[in-house]
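Presented as structure tokens, the chain that follows is alone, the form predicted on its own.
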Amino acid sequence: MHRVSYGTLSAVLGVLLVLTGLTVAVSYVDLGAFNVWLALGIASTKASLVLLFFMHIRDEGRLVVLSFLGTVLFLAIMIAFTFCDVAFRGHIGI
């Protein structure tokens, strides 16, 4: 059994924490199109610290690690198509 040190954890809190102050920050600022991008890496970044670090999947083996990894592959794929299917859809008035 894995047990991660009161330390580390503190840390990646802190880290978490501060990356919810960079959320809160982006938001005031208009970035254009680059304002959801950001957002996404930011909300990504803290879902992979939770699970890595709070939700022990570091220390899991290797089927686990590449479901969570084909989970993710797959996210991404999911909203590229949506951004893909916003940005070029066409104007046809009904």
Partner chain sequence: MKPAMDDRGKRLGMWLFLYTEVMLFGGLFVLYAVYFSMYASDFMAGGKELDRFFGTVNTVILLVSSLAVAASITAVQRNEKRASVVWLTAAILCGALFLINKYFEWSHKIHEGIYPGSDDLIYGEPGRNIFFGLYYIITGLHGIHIVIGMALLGVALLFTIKGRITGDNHVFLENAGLYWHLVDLFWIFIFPLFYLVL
Given for the second form:
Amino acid sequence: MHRVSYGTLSAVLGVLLVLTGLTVAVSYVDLGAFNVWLALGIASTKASLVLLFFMHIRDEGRLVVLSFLGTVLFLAIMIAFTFCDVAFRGHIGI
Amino acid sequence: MEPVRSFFDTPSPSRYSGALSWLLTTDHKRIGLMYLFVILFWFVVAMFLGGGMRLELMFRGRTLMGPESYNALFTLHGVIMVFLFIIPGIPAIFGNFFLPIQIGTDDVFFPRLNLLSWYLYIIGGLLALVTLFIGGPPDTGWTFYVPFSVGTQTNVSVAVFAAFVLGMASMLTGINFVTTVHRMRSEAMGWLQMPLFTWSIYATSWVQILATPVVAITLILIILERFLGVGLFDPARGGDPILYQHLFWIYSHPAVYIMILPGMGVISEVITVFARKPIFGYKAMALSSIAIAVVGSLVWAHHMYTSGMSDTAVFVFSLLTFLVAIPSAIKVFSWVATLYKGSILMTPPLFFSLCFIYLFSVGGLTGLVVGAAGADIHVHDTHFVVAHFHFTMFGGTGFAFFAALHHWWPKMFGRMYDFKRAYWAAVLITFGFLLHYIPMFILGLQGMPRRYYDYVAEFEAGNFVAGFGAVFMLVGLLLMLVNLLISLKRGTLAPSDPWGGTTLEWKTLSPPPLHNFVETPDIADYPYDFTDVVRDSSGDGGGV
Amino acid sequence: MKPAMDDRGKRLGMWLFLYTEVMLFGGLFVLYAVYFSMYASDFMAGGKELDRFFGTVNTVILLVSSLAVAASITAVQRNEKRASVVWLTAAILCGALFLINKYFEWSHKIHEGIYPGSDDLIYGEPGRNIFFGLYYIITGLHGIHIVIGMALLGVALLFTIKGRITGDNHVFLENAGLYWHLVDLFWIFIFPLFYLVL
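Just the form predicted on its own so far, so send over the form predicted in complex with its partner chain.
And the full complex, kicking off with our chain again.
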């Protein structure tokens, strides 16, 4: 298996820490609903870094990459479909 | 050279003998057989629980039991049938035994994890048994709906924990099978050379992996609510009880595909073997298994039309429900098209499969009735729904399970059973089945609700007839099981390929040796090529 | 291929297990999403009651521990046993530190009368009850995963010391690491969702 050097690992940690600082910082700025999406966006970026460099997901090949994305997609669909109930409660008709 | 010994005579690991050679085995075949007997035990228990309910309903008023016992009975019947029989049934027994053989390898990828799954299954079963005797058996129905499941004084926590442990067992089996198919498949076998049973188990395993954890967390939440009273589903504390139903069905609807997909795989194998004809539309069959797994995971809220969820959701889920009928129908058409102009050899497994096609089609079509939002509001929570899902779960998966038992019994034990008794049993079960469930469709349309131990006068006739059906069915089921068990002692020895099958399990001995194959098997370009079978047995099946 | 030598297959099994964990937490995230949309203002108010400083420190601790685990794998691959042992010990200590922080955080909140089923929550705003209910359940479940992860890393540490995990055979360490990283991944999402909702 592919080796990741200490240098790369430390650099990734550095980026992760910066992103953590960033997400804390933007939480003090009121952007309305955009705050949530920004926080989730930063979290997803951090998650991708962990997956790519700490968990070496690319070394596992297509199957793992695709099925991992599939799992996340399935979770997203679960939430989205639940919202087609929750978001439309109290409306009559379609 | 001494004759090759079967796996019955070769313990694995070899240091154990006697009972330990079974209880500590890592051989997928032995584990499959251990599942077989435990699952059959639970099936018989739940069968009698169901029979008890039917006897109570035969006459109006209190005959055998009061409402509390009846509530406990239908809950346990549901929990045991769903979690201990239908879900693990085909994958854990036949998947374990035949998946590695069908892909030409000697075991599953994680043999010790496989044994652990079996023990989790046993623990889950024992916990379910415990609820019978301690603290009062649960009376919530197998769905454990809030708020009742959080408020009731019966032993819901243990029952729910049992379901959690059983879910773990099923999930770990799924992980094992997916890894096995990817990493241990014979190198000569491409994806489109895999037998359809393997395909269906593979698709099922993915659903097990992705959907089971959702019910696991849902069940944990019930236990937490019972002990801590967080109020996540309690409207008085800000919760939303309908969300519980969402979470529950996000697993439990895909779970019905966990139940039926392996059954469809079995039927595909049986039909093609006894029609002596390649399965019609192999690729469509393989892909429709995946399509059912995917689309079937997206239709959960069609159990909730009357729950008070939004009309938009009712519309969306009703539409998706109709979509899932398409891949299911592809399968039914393929089976029928395979039989068309085949040189059919009638045997008990084929007989069960033909009954399956008929009963499953009825179950599927009545599924569209309950899947249509308007019609469902009329029949929701009536006996119509009960009849519908028994047609799919019992008429479908149950009959596929019986077909699998008769199809692979000679391979697993190396003994042939008595055909005549098997046919009689099949006829009795099917006849009793129809007599039992058809009146329930009518009762449901007339408005008889499910889950009550008593009913009003106009429902008397239907319930009386259904009671007779139940008796026929019970007799048939017992006859079938006894016939199979007798064969272990008295049956004639089975040849390695009694039916003329072409997939790899028929290329090895009956019962198979420890490492499944004496020499590395040849992988055919196409798993269902019957040219040789038809040529070799011109007198047997009639030939083309 | 024979499973005994197939590290890739073993890791595939672990990944599949990770998917089940994702879906396990996923069920709770469904609840979070729905209740957040229902009680947005209560969730924001609830988030302000949590201690951002503790949350941030714990995030940093987990990120560092993830680095330590990844570095221990690099060390093993280079056959630097001592370095690997040091990295693993550091990762486990980080886990312990995380739990200690969590303990202080929880006990502080419980002391204030905020815990599942407490009068404060039940008779207060419904949205606030749900926010803290989810907070305890999700961080509690996450805490359990930290404990399991520490146990796995502990076994890996033992195996490394005893020489059962080596440069050629370190799939157990990799799988324990995958699990640990996943627990970190969950925290990466839990942190903004609870501590940083505006």
